[in-house]
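Just the one chain here, laid out as structure tokens, in the form predicted alone.
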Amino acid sequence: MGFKLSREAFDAVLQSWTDDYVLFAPKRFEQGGIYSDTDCIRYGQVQAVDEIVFDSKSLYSFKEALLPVSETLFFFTEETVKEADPPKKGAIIFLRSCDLHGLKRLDEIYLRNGPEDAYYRRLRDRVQFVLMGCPHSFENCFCVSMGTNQATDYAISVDVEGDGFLVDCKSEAWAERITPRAEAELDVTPRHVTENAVTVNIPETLTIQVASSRIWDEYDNRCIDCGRCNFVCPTCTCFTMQDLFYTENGRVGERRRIWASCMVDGFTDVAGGGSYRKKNGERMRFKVLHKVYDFKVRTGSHMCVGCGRCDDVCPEYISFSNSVNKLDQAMKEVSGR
């Protein structure tokens, strides 16, 4: 069902979610910026829909809002163990069509890569996913070619309309606190973009003289092991585990997941002091190839959505669709073409 609504019926309508939820949406934070005097747009909870922030793309992903950076799995004393208890409320996240796509990755890896993780699954089950749509590219956006700019798995979807919005519902329990307030029902379809400034060719194959060419050696020097590229990355899941103690004889005190990042010096270590990967060129070249090549054989979709935001963070200008480019670039010379 499509509705026209006016900005103070939307914000009524916002306003009766916030009774069973809590709201997240891209919003401005000042002077919150990489950089001096600047303002940074991420995900935060709003209350009203000033707040939120539609015509910018936000520097982090949804995966904030969903996974938290620090989180208690459980407490422990010496002689019992309790889970931590999960939000007391659910959870509605305003996000794009790329972030929307990134979340079936991280479905992927939660809750099916093996096991499911049960505290992903209990968050997971409490969100719903508003999409705003997209009436054009960003910069460093390359959505279309990965084929990540329309979505259809939401509940709802926004998109400006000059002083109000226009709002396509998939839920009848949610209709029913829209209809009262609309101006009028009609047919919407979330806007969506069509073509990207930048665009990617992902070779189809890989052979292992490009896999492991020297196409990767300059980022030996560029790269300086921040790790901000996987942080604002709406699909990369990788973790570490950390416990707090609150005796000195460690018996007593709480277990968190925190985020980790394959790019950052550490983490291949392992014990004897070996590590799998010690150079950045050889990090990079993980990276990349799990965004868009092994990732894709093992479920049939990229890792990679095309928001960009690796290139828009990264303080050494790296891009990735360029690194991208390249091993498409390597695999047409080998194969003489």
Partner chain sequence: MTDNEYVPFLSKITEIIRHTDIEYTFRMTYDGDVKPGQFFEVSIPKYGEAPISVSGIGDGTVDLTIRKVGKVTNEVFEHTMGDHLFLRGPYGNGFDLDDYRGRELVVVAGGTGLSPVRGVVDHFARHPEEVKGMTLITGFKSPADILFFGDLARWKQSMEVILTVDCADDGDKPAACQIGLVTEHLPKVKLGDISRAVAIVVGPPAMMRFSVLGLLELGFAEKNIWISQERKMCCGIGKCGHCKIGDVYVCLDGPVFNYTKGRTLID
Second form
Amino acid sequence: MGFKLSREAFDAVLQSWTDDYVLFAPKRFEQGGIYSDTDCIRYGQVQAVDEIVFDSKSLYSFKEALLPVSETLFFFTEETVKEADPPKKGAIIFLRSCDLHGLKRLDEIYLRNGPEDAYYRRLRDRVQFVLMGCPHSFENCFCVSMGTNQATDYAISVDVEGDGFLVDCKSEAWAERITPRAEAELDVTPRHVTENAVTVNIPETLTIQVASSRIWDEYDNRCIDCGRCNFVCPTCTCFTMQDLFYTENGRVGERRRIWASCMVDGFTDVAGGGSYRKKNGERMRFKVLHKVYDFKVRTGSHMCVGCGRCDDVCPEYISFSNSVNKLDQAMKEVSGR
Amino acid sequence: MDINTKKLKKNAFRVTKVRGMTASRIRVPGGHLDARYLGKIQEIAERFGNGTIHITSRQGFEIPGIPYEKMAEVNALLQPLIEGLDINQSEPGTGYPASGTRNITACIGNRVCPYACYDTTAFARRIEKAVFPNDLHFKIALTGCPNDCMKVRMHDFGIMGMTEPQFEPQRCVSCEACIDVCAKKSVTALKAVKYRPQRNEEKCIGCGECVLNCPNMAWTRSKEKYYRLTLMGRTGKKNPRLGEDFIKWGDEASIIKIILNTYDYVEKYIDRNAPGGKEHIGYIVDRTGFEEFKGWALKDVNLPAKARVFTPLYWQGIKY
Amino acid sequence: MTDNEYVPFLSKITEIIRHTDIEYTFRMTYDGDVKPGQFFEVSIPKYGEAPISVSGIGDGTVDLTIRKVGKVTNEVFEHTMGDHLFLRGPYGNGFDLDDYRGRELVVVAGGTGLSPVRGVVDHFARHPEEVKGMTLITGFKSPADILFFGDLARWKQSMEVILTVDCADDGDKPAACQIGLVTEHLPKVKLGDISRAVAIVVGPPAMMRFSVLGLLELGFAEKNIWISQERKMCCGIGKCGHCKIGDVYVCLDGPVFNYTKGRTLID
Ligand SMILES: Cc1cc2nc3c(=O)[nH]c(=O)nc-3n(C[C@H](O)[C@H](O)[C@H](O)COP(=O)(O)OP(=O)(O)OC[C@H]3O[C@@H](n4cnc5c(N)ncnc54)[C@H](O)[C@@H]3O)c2cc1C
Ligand code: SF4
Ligand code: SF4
Ligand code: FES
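Give me the form predicted in complex with its partner chain now, not the form predicted alone.
Below: every chain and molecule of the assembly, starting with the one above.
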């Protein structure tokens, strides 16, 4: 069901959600950029529609709302463990088409790759998704190449239209709240892009042989293994566990998990000083092939959703999409050998 | 030719080696200007000078080879520049007033540099507004961060940008990038405690390396801008020395007030018989003692709670 | 019981068997299905977790043979009989005994690599009629590093056992022990039909690589060789990503891999 809503009316709908839900959306952190006097657009809790940033891409993805950077799993004493409580409220997450496709990748890992993850499940079941339409492509986006430029699995969609919004609502319960506030009822299709300035070509013939190509070598020196590309990615899912104790001698504490990055030192360290993929080029290869090769072998779809955030954030101007576009040449190189 | 050399110096001209020829000295506060003014400078050099320009060590331009009689015409041409750079001027069309207090210099600051903690040029211009025109010999410089590319420690007043890193533990991924970079490039103010960095506030110099290097924005900059103020550095023939830290985590208003207070102090204590009536502030402080100076400098200054005042100060430097 | 995989359960240490100064087997209470080659996450609040292979399966117990190397394993060694440890698992695929039944089986194990495969060896030692023949080649750095010495003597009665140490002062070396790397002893294996013979290789990376090459040289088919991989692990259930190699998660799809798959895994 489609509606046209004024800004005030949409804000009223949004307020009506706040009893049951916490709202996460891209918002402006003033003076929150890493350089002085710069802002940062990233996800945070919002209270009103005016806080939501519709006209820029967020630097980090929505995933932190569903997969907290740091999440307590349980509290322990010497011989007991107690699972951490879930948040009191559910969540509504505003996100774009690429990110909504990213959600399917998170589901794949957290709900299907091995046993279900209880912490992800209990949050996931209480989250609703609001699709933010894309009137145009942003810098570095390549969603069209990845087939993620259009999404349908939303509760409602929002597009900025003049001073108000166009909304497509798939939830009956929510339609009831919206109808009395709407200016008009009409058919709404969320805006989406049909082309990006950046395109990628993932060769059909790609095999793991490509690992031995020389294309990876340039990243040995270019990449500084900071991990930003992983942390901003809507589909990177890795974590590490940590045990904390609250007092020096007591044994009371918590076990938590925190985001991990396959680009950062320590990811593969084993006892006795061993580690795999010491070179940054090898880490780049591992990451790129996970995103556009082996996840598909395992699940049938590519992990990468083409949001381009890894390119947006890399301090060394390493372009992921550009590295993907080298795969064709790399396959020729290794199969010619 | 009858020229009052005392007066022309106070109008930003110079007595040169070549008899009959002067040089026009153009100050650019904060060292940043619109490109169009370069055209004006070029015009003066080509019409009245010898067609060359010297880029000065204090972020100005010096146009040599100008006949003394052209000074008025040069001043007229300088007017758009003086207005554009917002120089305090007593009477329009009369050129740059005064040359005692030196151009307030600044590194490129946060308009371009990722390390800079503030807009150095803008702050320099605000100080310019507060202190110019002035005949007293003050050297003030601003630099964006503790790298001190502007070499502010060689000035009477050195202003160094600082940020107070804000830590959001929930965003930390324990990569230790901040701890590493602080140890390698800065002062080792961070150490890992229970998987997360702990900042030694005493040690921290507010350079912002942790903010720049954290991959997950667990560190961000404070909204408030902070400054370190260093005092009484100098070059010169007698006892050149580096400025010492006076205030850490200071604010802009206090720094401007301290500078203005120092003008009052110098007015009171300067040796009127010094050659040319000029005396470096540092020598005056050496004479009156630091405590007397401090009393004047901090009069009516309201430092932020965070600020730390270092006292007493002792300077080293080269002695002959 | 909770369906939250991350929450560990308490298990009691019923016996501790000391092999060397830094390698003990902890016999732990456990009721449930488990296969040789699978592993448990041994979990000690405040210290963390360590994946440890099942080295033996008893009635209501599992054996965990642990080498003391770091934070968690050091702490495990502070525990004594009657104490409890937290466990979660079992995880991983483990060895499928059917792959070896009715065949000639060669097990090549280096160092602690013997522990994940011990369950397989022990099973066929008790049921020699299930295989056509069996050889165990197991190597340790020095005589002081030998694990499961008592088992080795027992196994000798129902299979060919080649026990070797990399080097040793002669006086030190137990009589039943030879010298040299496991690979040097491979050609000694007597086999009827090499094309149907199967092999398991477990141990440190270099030892595994050379042993597999040796087996291939002898004429083993790739599909008849199994290896067990160790990687950094954290969750054990396919979530944390640490153990991923190419398109496999060692914790889910392994640690046991048929060599046709293992061969394609590039770290
Ligand atoms: C499938 C599997 C089976 C294993 N079976 C055994 C066994 O039967 N007996 C035995 O003694 N050891 C075994 N290991 C190795 C054992 O897990 C490590 O020695 C142990 O994790 C070291 O932990 P630590 O805290 O004592 O050492 P530390 O060096 O202090 O460990 C630091 C961190 O590294 C991780 N880590 C270190 N080494 C490894 C490793 N090899 N694998 C995975 N994570 C590691 C730990 O999770 C920990 O977070 C096995 C490993 C795997 C993956
Ligand atoms: S590719 Fe760029 S963002 Fe990613 S780890 Fe390397 S330097 Fe950091
Ligand atoms: S760099 Fe950031 S994420 Fe890494 S340890 Fe420091 S605060 Fe934590
Ligand atoms: S150990 Fe976490 S995915 Fe395998």
